[in-house]
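One chain comes next, on its own, written as structure tokens: the form predicted on its own.
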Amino acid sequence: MLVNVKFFFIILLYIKGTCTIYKRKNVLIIGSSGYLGSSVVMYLASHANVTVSHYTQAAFPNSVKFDFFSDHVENTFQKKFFDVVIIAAKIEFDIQQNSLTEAMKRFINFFQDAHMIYISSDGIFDGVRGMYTEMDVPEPITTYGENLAICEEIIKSRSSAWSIVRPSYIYGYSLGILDARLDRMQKKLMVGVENPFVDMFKSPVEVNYAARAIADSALREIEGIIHLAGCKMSVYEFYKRSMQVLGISVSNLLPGHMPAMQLREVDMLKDTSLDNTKMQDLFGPCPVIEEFLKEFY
């Protein structure tokens, strides 16, 4: 479904005056129809020549259909030059590591002269201690985390210039649509009791802040690793504060505890919170949940 044109202009008005004027760049965004990718497109649209791709359904006019694993990148993009390439597609799920490695190498080799921006995740850490900085060495313990690490290492070793962006819990309204996580919780609370964990910690980051930061990274060609994260909080606190802003009763939201280690799901990491000092130095302070959700709600 194509993005609503009216909302497009609302977003442009919202960011008017907030972005520095840069030399217009040619930017390719892989995964433009995703929750975060579509917001990145909107924040870059008035400041760069943006080419977008999609895998299943186009969100923007003139989007190029591209399968990261089966399509030949050289055939799809051979006649175009890009200053910056952003990988916003979630390519790390349900894929064998050999296939991921081959596809990523093929893709990076073709665009090795461009500034590469890879959107990774806090899932690259083991979740043992939290408040990870950009200097901490990743120790993934899940298949997803291992795949993230594979992509990061290929980016670093094969790109002439690169940025690795690691968001934590991404939430909020992207192009007028609430994220799936909060949307599901709203619906669950309508029909029963939910018990989010008070002893699992994240650093939720609002989608529009994250998108602006990624767009700014592209325009300025900022290099290195950047953690995109809000304040550390428990999953329970995150849902409670979010639901209250959205006008949903939290009477059915009761604090729960993580199960014993041997009973946990393999991807249930205790504390993947991220230090956001570098992010705030680069992009300014990150408003709290209440400010963000009220602004777009």
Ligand SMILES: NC(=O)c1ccc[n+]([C@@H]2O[C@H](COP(=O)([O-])OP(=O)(O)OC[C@H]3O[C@@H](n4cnc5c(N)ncnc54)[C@H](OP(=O)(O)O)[C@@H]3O)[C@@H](O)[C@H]2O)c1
Given for the second form:
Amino acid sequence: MLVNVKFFFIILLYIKGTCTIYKRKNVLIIGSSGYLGSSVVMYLASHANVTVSHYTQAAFPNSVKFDFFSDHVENTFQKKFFDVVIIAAKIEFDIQQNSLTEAMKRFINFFQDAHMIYISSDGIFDGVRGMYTEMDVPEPITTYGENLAICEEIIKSRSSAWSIVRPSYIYGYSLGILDARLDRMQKKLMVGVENPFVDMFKSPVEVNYAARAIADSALREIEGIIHLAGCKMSVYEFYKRSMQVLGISVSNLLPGHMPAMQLREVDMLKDTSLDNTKMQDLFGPCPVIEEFLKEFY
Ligand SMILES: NC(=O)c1ccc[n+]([C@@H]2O[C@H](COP(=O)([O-])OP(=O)(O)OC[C@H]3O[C@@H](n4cnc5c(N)ncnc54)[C@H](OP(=O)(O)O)[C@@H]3O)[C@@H](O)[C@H]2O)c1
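Write the structure block of the form predicted in complex with this ligand for the protein whose form predicted on its own appears above.
The complete assembly is shown below, putting the previous chain first.
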């Protein structure tokens, strides 16, 4: 009899485990109409039940209009419904810090039981030494960086489960549309000389790789901080290699230098390159610019 009861519980645990693995998750994406968010939706859609939200312009059918700052989260979404909530909306620019704090707290408190994924940025670091790891403590020096830090702290302290994803420059084709940075540069080079800095460093990451990694983090509910980054390179090298792959002449692309410290705008960070060891362990090697841009060009 005792053996039968034990056997029954083992079967029950097995079924529970199997259901956990195969249950389709309900995922909410705030910022689904954006450059990054729209690709995340595409990678998640075949594996999860995805609810999407936009602010000004819907990118998908049935998208819910939601302003992070003025709409009431409780009147827009169902609290218990979502297993994972992804914030891929641009909410850290041009906003008073108390409004951001209030809106973020309200949002996180409402979805307390969900696994929260927040898309932060390399801009949270001061840019003094570069190759920051997930263990490094950010010391933001720009308003944008301080706002990212506010959001990260609220998520860490109030969510039951969370991931914070910090991408460097994101580039490439998201649903066939080239990122605004490279698009701007190719247009500018057709009419004049441009001087991106050889002494400013980033770790650009391709948008489809980034979106796949975020979708994977949602499906596997990976916890903790993750840097999303390709190889470290100067901003000049980034533009030069990208333009060459896109078939744009680089004769108008000349190496520039960052202005002297006292003339520098406060948001010009010298080296916010990121260490990507953890990312590559989790999601596999990150291919180089030439492979990725060619694939989607
Ligand atoms: N792109 C990069 O190189 C990069 C690098 C590092 C980190 N990031 C971070 O990644 C996130 C997404 O960037 P992205 O390049 O995809 O930006 P994006 O293309 O400008 O998209 C921004 C998204 O945020 C939504 N949004 C804006 N204001 C909102 C509000 N008040 N309430 C709700 N939604 C709002 C927009 O909705 P509508 O389109 O409907 O107005 C859009 O879906 C940002 O947080 C950014 O800081 C980006």
